[in-house]
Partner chain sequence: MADFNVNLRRFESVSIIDVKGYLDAHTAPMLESVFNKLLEEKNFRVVVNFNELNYISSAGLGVFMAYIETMRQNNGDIKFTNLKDNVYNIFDLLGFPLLYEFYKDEKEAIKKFIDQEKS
Amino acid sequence: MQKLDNTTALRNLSALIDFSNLINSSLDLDFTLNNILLTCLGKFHTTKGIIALVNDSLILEVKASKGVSENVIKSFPALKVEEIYNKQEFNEYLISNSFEILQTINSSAGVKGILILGKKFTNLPYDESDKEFLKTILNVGATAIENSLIVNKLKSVNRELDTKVNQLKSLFDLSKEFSGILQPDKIGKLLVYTLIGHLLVSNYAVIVCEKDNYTFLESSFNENNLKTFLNECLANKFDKPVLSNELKKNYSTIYNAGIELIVPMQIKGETKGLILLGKRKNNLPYSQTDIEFISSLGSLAILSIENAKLFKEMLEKQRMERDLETARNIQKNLLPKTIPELSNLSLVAYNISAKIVGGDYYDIVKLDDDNVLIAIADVSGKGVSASLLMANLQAFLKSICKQKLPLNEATNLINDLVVENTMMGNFITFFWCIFKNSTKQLTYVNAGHNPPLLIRNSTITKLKKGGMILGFLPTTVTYVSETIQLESDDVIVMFTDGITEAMNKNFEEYTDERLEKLVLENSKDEPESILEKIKESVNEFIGGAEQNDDITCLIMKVR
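Now give the single chain's structure, the form predicted alone.
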């Protein structure tokens, strides 16, 4: 009997040595688990067994099985290590599936998993020697399992590192690519191609949001379905990635359209666009690493799109500035470069625009040796349109002057020409006069302009005779002119409302009264001196406040 026991012990020892050599010959987890199971089935004469290992969530998960149906594996209950011996659901699972014995797999790091085996062919129960031998097998196998798990973990970490390195390299390359593209649609295409290449995305949409509006840069989804969603949900609601579970729960419309992931594209925490993705072609879920990569990619793309928009706006601004500079040169050339010298009249003029291109105009035309025409006008609007209207006015004025018509008839004609050549809403306030040097007579027509001030003997007379502003309606009521006999030392001040309506920082106007008081006090001075005092007074009043209107002033003094 003693000899038989020794023989059995030697066989078990030999079997354990062979078993140890076998499972330690490989670091493949499946190989190790399958050989543990096969050894147990052969040793204990049973037909089925399961090995479940503890996963990262500390839940037992079936990793290998023999002789067990798929349904039995699927019905393996969610089980923590500490629940192995006291969870009723697990006990019922063992009994209902005729599992006879359970043994934990222990290593120096703790419980790694469990092994469960079915009944023996002989229907004999597992005796103590069987249980001891099973413990021995699993003790030997535990080391092999732990080594295989460590190798698997290392492989997984290496794969993750490789993925990270590839994604980082892609982001670096794309940052250079994006910076060289100034068309948002091309940036959208490059973004989509990158997503397809890295993540095997089946469907996608790249949407740029601006306030309540949105633009599809790229989309393989039904855009009408997405528009319904975008109209219901403002893009700025999405300040972090949203996965399919939340989409299904809170945004069923978009989930039913096939969207699995929404990633906002943000600049300084503000959502400027959205990346919408469908399922991956390999059916893998989007991992946290994938989402971080998509977010980084989206941030690069939206930054480049914003830069492209800013570059386009800068080009447009430069083009407008060139146009305005051209208009400014045109306008400057419209104003007289010299002032005719007359024996009985001193005349000075001043013009400054509030913007690059203003709307004020004045002209001085010597008609012959005895007559000079003086005009001042304020064209509605600013910029290029005002400059063009001003050019029209000058052309009309120069042309009509040569016809030597009476001033009132000439005004009728110039009004009709302006009406024919202006859009609705554009008009001109206009005052012009002819000074006859030999007789000191002044004939004028005022077409809705600020009445020039005639100062004689410390009294102001306003030159109002004329008619309506130019360009408002065709001439039905003819303009009237007035001829006045000027005397020596008479002063006439012509001006635009940029002077009387000049505003200080308290939004107070300079006013007609302040101008009239100033010219009355200084009417005995020479025109140059009066003009300087007006400029000083206005500048002192506004105190550096930005002005919205042009300033033009002409001062005549009869000798």
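Next, give the form predicted together with the partner chain, keeping in mind that what was shown is the form predicted alone.
The text that comes after this line covers the one chain and nothing more.
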């Protein structure tokens, strides 16, 4: 008997050594668990067994099984380790599936899991020595299990780290790339490539929002469906990422369109755009890390898009400034460089352009030895278009002068030319006159211009005769001219509304009355001095306020 016991003990010991060698030879958890189960099945002559280990949520989870059906594994109750002996549900599970013995797997850190085995094939009960042997096997196995678990954990931590490193690389890569791109659509494309490559999605949209407007930079969704959605709920309502659950609940149209995640692209907490993503191809949900990654990418992208926009605006502004400069140069070159001298007339002229370039024009043309033509005009509009119209007017005026037509007929002609050559809504207020030096006669036509002031003996006569503004309608009612006999010391002041409508900081206008009073008071002076007084008075009035209109003034005095 003694000998038999010894033999059994020896066999158990050698089996244990074999088992220990085998089980510690691998760090693979499945290998370890399988071997524990197979060793138990062989040793105790039983046909089934399960090993359940404690998972991260401290619940027992079946990790290996032998000889049991899928259903038995599925119906394994969710329970904590401390509940295994006192939970009725688990007890019933063991009985109904004919499990007869249960043993915990213990390590230095506490209970790691449990092993349960079915009835012995021989129908004999498990005796004390069986239980002792099982405990010993599991004690040896526990270390191997723990090592395998640690290795598994390390592997998963490593993978997480690799993912993070890869995300960082992507961010670094893009931040480098974005800074050199000034086209928003290219930025959108790179953003999309990085997102779909990193997250394995094939449905996406990148939307840039500006107030109530939005543009699709990239989209693989049906844009019309999304437009309806964007109209319904203003894009800037999204100030944090929205996941599929909330989309399903609150934005069912967009959820049904296949969108699983919306991440806002923000600058200083303000939503400037949205990234919409569909389902991931690997069916994984979007994790917090994923969303953080998408947000970071989104912020990088929107910042670059904003920069690109600012750069474009700057270019546009520079272009406009160049245009204005061109316009200013055109205008400057249209004005006469010298004033012809006449024995019976002193003449001075002054013109200053407002910042945005208006359309004042004046000209003085010596027609022959006795006659000089003087014109003043205000072309509607600003900038290049006004300059071009002004250049047209000058060309018409110069060529008509050569035809030596009566002034009223010439005005009919010039009006028709302007009508033909201007777009709708453009017009010119125009006054021109011919001064005959020998007789001191002045013939003029006023086409809707501020009437020049004729000052004689401290009274003002306004030179109003003519017709309507140039360019408004083809000539049907012909223009009329008037001829006045001027006398010595008569003063004529021609001006544009830049003077009478000059505005001070309180938005008050200089007015005709102020101008009339001033010229009356100073009509005895020489034209240069009268002009200086007008300039001074206007400047004093506006007090440094920026002017929107050009200022032009011509003053003639008969000798």
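Here the rigid core means the biggest group of C-alpha atoms that line up within 1.5 Å when the two forms are laid on top of each other. Numbering follows the first chain given and starts at 1. Computed from a prediction, not measured in an experiment: that's the story for all the values here.
Relative to the superposed core, E536 shifts its CA atom by less than 2 Å between the two forms.
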